[in-house]
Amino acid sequence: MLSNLDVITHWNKAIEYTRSRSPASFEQWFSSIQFDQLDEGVLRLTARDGFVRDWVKAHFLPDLLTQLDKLLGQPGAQGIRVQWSINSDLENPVCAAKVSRTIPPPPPTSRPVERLASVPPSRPPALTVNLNPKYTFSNFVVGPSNELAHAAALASAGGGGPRYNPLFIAGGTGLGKTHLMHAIAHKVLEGRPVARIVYVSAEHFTNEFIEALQHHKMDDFRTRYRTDCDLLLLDDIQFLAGREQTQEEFFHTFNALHDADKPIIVTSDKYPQQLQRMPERLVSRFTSGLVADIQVPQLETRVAIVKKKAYLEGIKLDDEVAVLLAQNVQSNVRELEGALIRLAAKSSLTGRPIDQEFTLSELAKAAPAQRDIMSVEDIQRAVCGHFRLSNAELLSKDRHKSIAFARQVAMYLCRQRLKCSFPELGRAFGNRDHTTVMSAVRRVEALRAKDPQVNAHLEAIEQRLAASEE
């Protein structure tokens, strides 16, 4: 039996191993989290919402359940069971919030249009925004992979150059689109601190729409999304896929913010154009604008990103080191930074400095043999991963539009760089005939000479590549 400190000592630790994975997000979701309990096997914990219970636990339960496992050796069926609670308001998060900004009401005036000193005390808050402090514009480290995103975001916080309404800002996992809504909210309050700024996320949309249906609110959620907005910013757009009556909503509050002329961004890991499940007129919205993507960062500005983090963090970091790691983390941003923090951390426990022989030590430990000859296996993980495709649905029959350009690209680059037949690659991409692939290779080939985007994809696709023969 284990005594109430060796508990706490336990449950600390496995809490600083969960946080050194992705210290921003952790004390972002954590300041909403409280632990209450660990006993007998069950781990009692509080959240704030039912929206931030389910995040924690899609994305930081799992590695915090197996570090305490580990350190309370119950490993496999026999691990540790989660109660949860739900408490708006928490006595001891794990957390201090880092930033909470509640926006203050406009100072009183005659006019009618001001409705902020009428709303009832019962009305769920709608003008708080919760920003990481770290995610500014100074901060973000500009490379060719990221500079039309940045500028874009820059000029939609007012920081000069023309405004797109809507901006749509399009990259895969972890490259920096969350970072840039962050910093496009700072930049607004620090100019316009009454400024009403509504940022959530999709799936946090959905489920407050849910709830207004539910429980007769629809006056309520319309005003916080169409009166009391001056600014909406809407992470991974993606996830409103299929919800057809969220979709409905979302499309009537677009149209009531455009048409008051109130900035709206949203992100995605998909262009416009090759979100599956979404309505043609928002998806004709979502291009009304300008669509800037964001691509994997090439060596520089990984190298850059590495140096920007450690400063921040008050790491010690060589610049031989900063370029090694930045050539062994190549896939995205956040993986980057996750690497840093782990070295850091176990330099930390072990009293190591952060050198190159320690570098290359923990990097082997952590890192999958590579081989050395590319294969067409390796293509199609490139564009799948490019696309956000899984390989049974790019070797599948499927003809959708997003799939069967991806499956062409695909095919036309294994054509390009491994010189395979054509009847080598109708079967290794689901035994087709080898006139289809001809067909692929060529159609590409036209798109590039003369469709910048055609050619954007493939020259991403193609530093994915190259970073993985290096």
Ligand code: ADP
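Keep in mind that what you see is a predicted model, and the values were worked out from it rather than measured. Definition used throughout: the rigid core is the maximal C-alpha set that superposes within 1.5 Å between two forms. Numbering follows the first chain given and starts at 1. First, how it differs from the form predicted together with the ligand.
- When the rigid core is held fixed, the Cα atom of Met218 travels less than 2 angstroms between the two forms.
- Relative to the superposed core, Glu244 shifts its CA atom by less than 2 Å between the two forms.
- With the core held fixed between the two forms, Ile86 has its Cα displaced by at least 2 Å.
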The other form holds:
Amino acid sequence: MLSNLDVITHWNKAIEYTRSRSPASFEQWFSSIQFDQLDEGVLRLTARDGFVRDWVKAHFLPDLLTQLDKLLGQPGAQGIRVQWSINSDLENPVCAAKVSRTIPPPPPTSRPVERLASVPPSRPPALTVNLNPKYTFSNFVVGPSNELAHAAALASAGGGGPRYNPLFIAGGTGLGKTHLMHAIAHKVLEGRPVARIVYVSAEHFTNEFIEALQHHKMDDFRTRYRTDCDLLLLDDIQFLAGREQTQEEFFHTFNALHDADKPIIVTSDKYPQQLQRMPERLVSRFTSGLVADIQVPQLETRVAIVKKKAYLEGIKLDDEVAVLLAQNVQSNVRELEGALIRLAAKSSLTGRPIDQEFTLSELAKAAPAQRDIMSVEDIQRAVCGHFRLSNAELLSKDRHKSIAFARQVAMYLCRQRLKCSFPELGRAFGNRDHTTVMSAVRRVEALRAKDPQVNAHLEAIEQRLAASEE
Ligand code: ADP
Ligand code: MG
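We have the form predicted alone; now please give the form predicted together with the ligand.
Let's see the whole complex now, leading with the same chain.
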């Protein structure tokens, strides 16, 4: 049984350790936290508000609890439960608020939610709420598909390495662009809690701009984005396509920040040159720093991501199941994550363990959604590769036997794997009649069943397709 004095000593040691890990932001948060009690494995804390509680929970508690566990002689046991209370009036906070002359005054009016405003030291930047606490650098799995974007993002957050301004992160949906943006914000705030960071989607930027125009608040809008901003994170810039007035405003925002050497990070689902209805002068600004892309991660990286997510969500997952998931959900990390969460939810509802059999049956149920990952072009490419034909030959009117056979095989595979309609396929194969496609598909179906050579061709192409999905 620990005496009260022992408990306080342990708590103080754990707190000193936490302070040493994050000296820059410690006061910012722990001046709004009060230690009440540690008794029989229950740690009672009070936070000034829910936001402080959530932040401390996400950013400091795991380390703090590990440290306490160690001090109490039960490392790894995770024996401590935390009970939170909220009280805006703390009698005895863990530490006093740091007073610094360099901290700017609080914003005069309430700001839109995406604002991470400058704040006085006693109050944490309350509008960081819409940063996802899980989107940190430590939760981001780095692999060949994203290492450049990751390194550049880390550098722009002051994590070392050359800093490019602007940094333009391009990549398909669900591949971690927003995650990296939030990670930059978290890291900058960790080092400098009062940093004036604006994280905003291009859509929100547009809406705010329109609102400012309507209500004659352009001065406020410009102060917010040009003067009161140390770091601008603009997500999904492709949304600005064709919005000329917003583009114009953004162009000036960009220049003002760039001239003041304030970092600008932009994400997009396309490379700058591929952005449609975007003026050349903006495109050339985007390419003036570093354009880092994120590709679809390879199998190994996907496995590592699934494992990381499972760990973060507290889902117990065997290595084989992680591999199965990663093999089956290939094109998008968000979907991969979704598959894992669904699996865990199903497992807890039905009481079935997450083993290979259960995973396979659940994946099979979700399979239709996977089909559209592959396109007619992918299949045509694989068939051309196998039969050593050009795409033009495949789509031509050439009735030479070997070319015609390859064409029929491609049609059959498209029909079977993509479930395209016959007229759709006719169009995709050089504007042929749908009846031609129908008879091609039937012919290959029949041949496959009785001719081992045809079957061998098909299997080789299917292997090619599977490999190209990797
Ligand atoms: P995007 O903005 O590119 O559409 P997000 O950043 O929203 O994609 O990512 C989608 C999901 O996938 C998020 O939950 C994110 O955490 C996760 N994710 C993507 N890439 C990685 C990675 N390399 N490591 C860990 N999680 C990742
Ligand atoms: Mg995004």
